[in-house]
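The chain below stands alone, shown as structure tokens; this is the form predicted alone.
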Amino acid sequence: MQVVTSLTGAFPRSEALVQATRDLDRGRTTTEAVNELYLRTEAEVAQVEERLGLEPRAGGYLRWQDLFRPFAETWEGFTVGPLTRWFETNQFFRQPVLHAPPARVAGAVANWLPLAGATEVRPRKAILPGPYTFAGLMDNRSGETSEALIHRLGRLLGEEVRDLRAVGYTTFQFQEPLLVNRPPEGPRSEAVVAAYQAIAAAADGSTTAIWTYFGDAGPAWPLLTRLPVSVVGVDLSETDVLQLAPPGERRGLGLGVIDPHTSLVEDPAEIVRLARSIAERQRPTTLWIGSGAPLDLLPWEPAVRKLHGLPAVRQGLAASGGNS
């Protein structure tokens, strides 16, 4: 069983970066010195990546206000709405609104992430919203039904999965917290499963990862491991995987293990000994540890710090049977 250790969601940004868009935004400073302040930033989250042995590498997203803010403001049909209560939590995302269809532009979302241009960098790691949960947290003016609307935004995070492999992204994680926090029934999970059935003629052999969070995996489980992914990502603090059924399929598991929610750091050991259970019980053909939700709800420095204590896990799971 190999063991993969990486970020799963957006990194905080430094108390120095938070104060520099602030300052831009009250033109106390100028838009090229608070590029140059993100490039050092950004440069930072991959020295915590490639100190910790975190791979395939993320980059962080510290330029992505919110999850769908890219995809708000570069596909056809959108515009940017206001600012909503990301889950429940003190963060806020701008909601998507839709007035038509919507439609991609090539290439545009490609120029958001931040490991774009860093073609030297490998393996990559594309995180996106995951068709379900961006349809059901925009405001849908379109006409279109939600059940059309999941399947159609499946066909078109393929199609942004198809050209990201062509720039040499080999794994593709999805955000699908609302699976959990608010799981589908009927027709509507049958969408979902048509739209990762897109996403994964796409990815044509890709790894591809749904990650879940901010409510318990139980109660979606049996649709979860009806969709065609490489993983299945759970928030640890929400789930008790102990009580899930092995899938009939063997397949990735990941496992939020640290908690972004409180600064607390984690007891590697401890994790270990529960990875181990979850593992002989689950029986993934790959473990990946990271995160529950997004670090982002946490500052920059407790993130690090909890963030240290994997490769202790990695190496722990390794020396049980896994491979690091």
Given for the second form:
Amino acid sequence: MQVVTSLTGAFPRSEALVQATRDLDRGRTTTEAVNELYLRTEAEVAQVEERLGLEPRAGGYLRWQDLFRPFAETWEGFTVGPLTRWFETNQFFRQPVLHAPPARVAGAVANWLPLAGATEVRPRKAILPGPYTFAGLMDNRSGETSEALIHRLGRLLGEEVRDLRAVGYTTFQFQEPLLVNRPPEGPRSEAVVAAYQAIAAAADGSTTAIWTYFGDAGPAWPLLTRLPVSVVGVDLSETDVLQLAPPGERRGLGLGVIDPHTSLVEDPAEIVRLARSIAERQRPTTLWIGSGAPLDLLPWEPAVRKLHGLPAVRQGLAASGGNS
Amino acid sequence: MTDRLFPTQEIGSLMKPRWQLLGQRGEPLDTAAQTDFARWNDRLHFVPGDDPMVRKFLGDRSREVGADTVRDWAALFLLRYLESTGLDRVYDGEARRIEMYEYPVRQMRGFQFVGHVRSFDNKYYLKAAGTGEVRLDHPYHVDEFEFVRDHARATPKLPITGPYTLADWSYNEYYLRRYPGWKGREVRRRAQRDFVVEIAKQAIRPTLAALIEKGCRVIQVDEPAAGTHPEEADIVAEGFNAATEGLDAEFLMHICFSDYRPLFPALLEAKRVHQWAWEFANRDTDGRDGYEILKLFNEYGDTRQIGLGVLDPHRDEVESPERVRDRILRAVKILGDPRRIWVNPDCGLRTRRLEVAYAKLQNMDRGAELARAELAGRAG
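The form predicted in complex with the partner chain is what I need now, so please give it after the form predicted alone.
The next block holds the full complex; its first chain is the one shown before.
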């Protein structure tokens, strides 16, 4: 069993970046100065990843105002809508409003990805919204049914995957909190399967992952085990993974062991004990270890502190049979 | 206390006038700020126009006035502003407050601020972690209340952030650490309960007691976080009960922009809530009936007062008096007893310009009068 530790979503902005972006809104600094700071802070995130052995590298997604904004601002068919609560958190996103069937603008989203120009940083992971969560949280005024939209988004995201592979990304993770927060049923479940089949075809053997959080993965587990991805990630603060039936076919399992809802640092030994017992039952090919929900629910310093235990977790699991 | 039907009240903060923001920072007033100050003072007479300090403020010596005096004037202004719209209960528009989390937490021990978290886009809030036993340094909002008490012509109603919201908006380290092993959902829930109850007992209750000692009779406990975790509604209620244990005042619980259904019936265990001040107008649009949710109170046999939100604070559109009347009468039809109804905006009007908020509040007063006349006509 291979053990991988990696960032699983957006990283918090540093206090310097907080100040700079506030200043930008108040007209006290320039876009150029803030962009420069974004680059420096992305490099800091990359250093944290390197120092702690977190890979594939994600880069932090510091510029993304929310999970959907790069798409809502660059793909055709969308406008950026009202502030909407981001699940049961004190964060908000601007709801994408879809006025016509969406169309991808090639290369537009790639420009938003962290590490976009840093081709020497490898292996790299692109973190993208999952088709079900994307479709479910937008205001769909396009006339297209939810099922058709989910499937269409799967195809469009598949095209993104294909293009990103060409520029060196090797791993593709799809954020799907809605899959466990509000699991699909009936035809919508089948649309989710079809969407991920489209993504899998475009991935052509690259590693793909679905990451779930903000809900218990138990009810959605039968569907999650059907999806053609390399890894399914679940949030251990929400899900009792020991109660989940092992999938019929062995594959990767992601464990969200770091809880960004609290600044309390998790005990690596406790994580190793739990992950070991889960691995014994689930027998995954690969074990991904990271945070449940993205770490941007925390400020920068506590987020970095909470990552510091991951090398010990990796070593602890390697000692019990995993290869880090 | 008023005996008339459908008494009216404000519910939260108002937009700070530009002259206050400039004045507090010691910056000179621009023409627009000077005009705004003079225009409202002509209308409300919140400070004597011939006061030498006012002349300095409106002249080129505004820096000499000082931030404290500017805050006092802002509090007086918003107090008179609210009173002049005909409200039965008022406060100072929270003129002295910047936000509702950081200030209370800074009056307590057992917290450490750990950094900024993004709320959305480039907006952030400073967040603290509970790292030790919660203790109160000193009761807060007391000076603020005394100022309002000494100047108010209508009944003061003090807003205070509730224990559940303070806990929910903080990281819980200390109380979570007390539980050994993996911090799964049930452990986090128990630790959250401990945190909420300790904030309630150790910080909120002594503050409420100090305020009551100073004559505060009506207190609005704000729990905006309650709606974000409906599965913890019982903890919200337990925190409220702990905060108000043995205290004699009229307590309101204000929760806004939530799906209230999942809070029932657990929240109703907040026994000393005298009035539920909730949002209704915001969802009374596009053919939806925003007041339908009131039926749940009937369903669960809860006969307490309702603070009926009739103004949507997120729209510039000024609700007509007739619309306000209709909303009140809709609530009467559902609840049966008109004496249970207080009339207020859904939430604080601070996102609306003061001119817009004023027009809304005036129409709220007129709408309540129309509703009274309608009921009187029916009785006649």
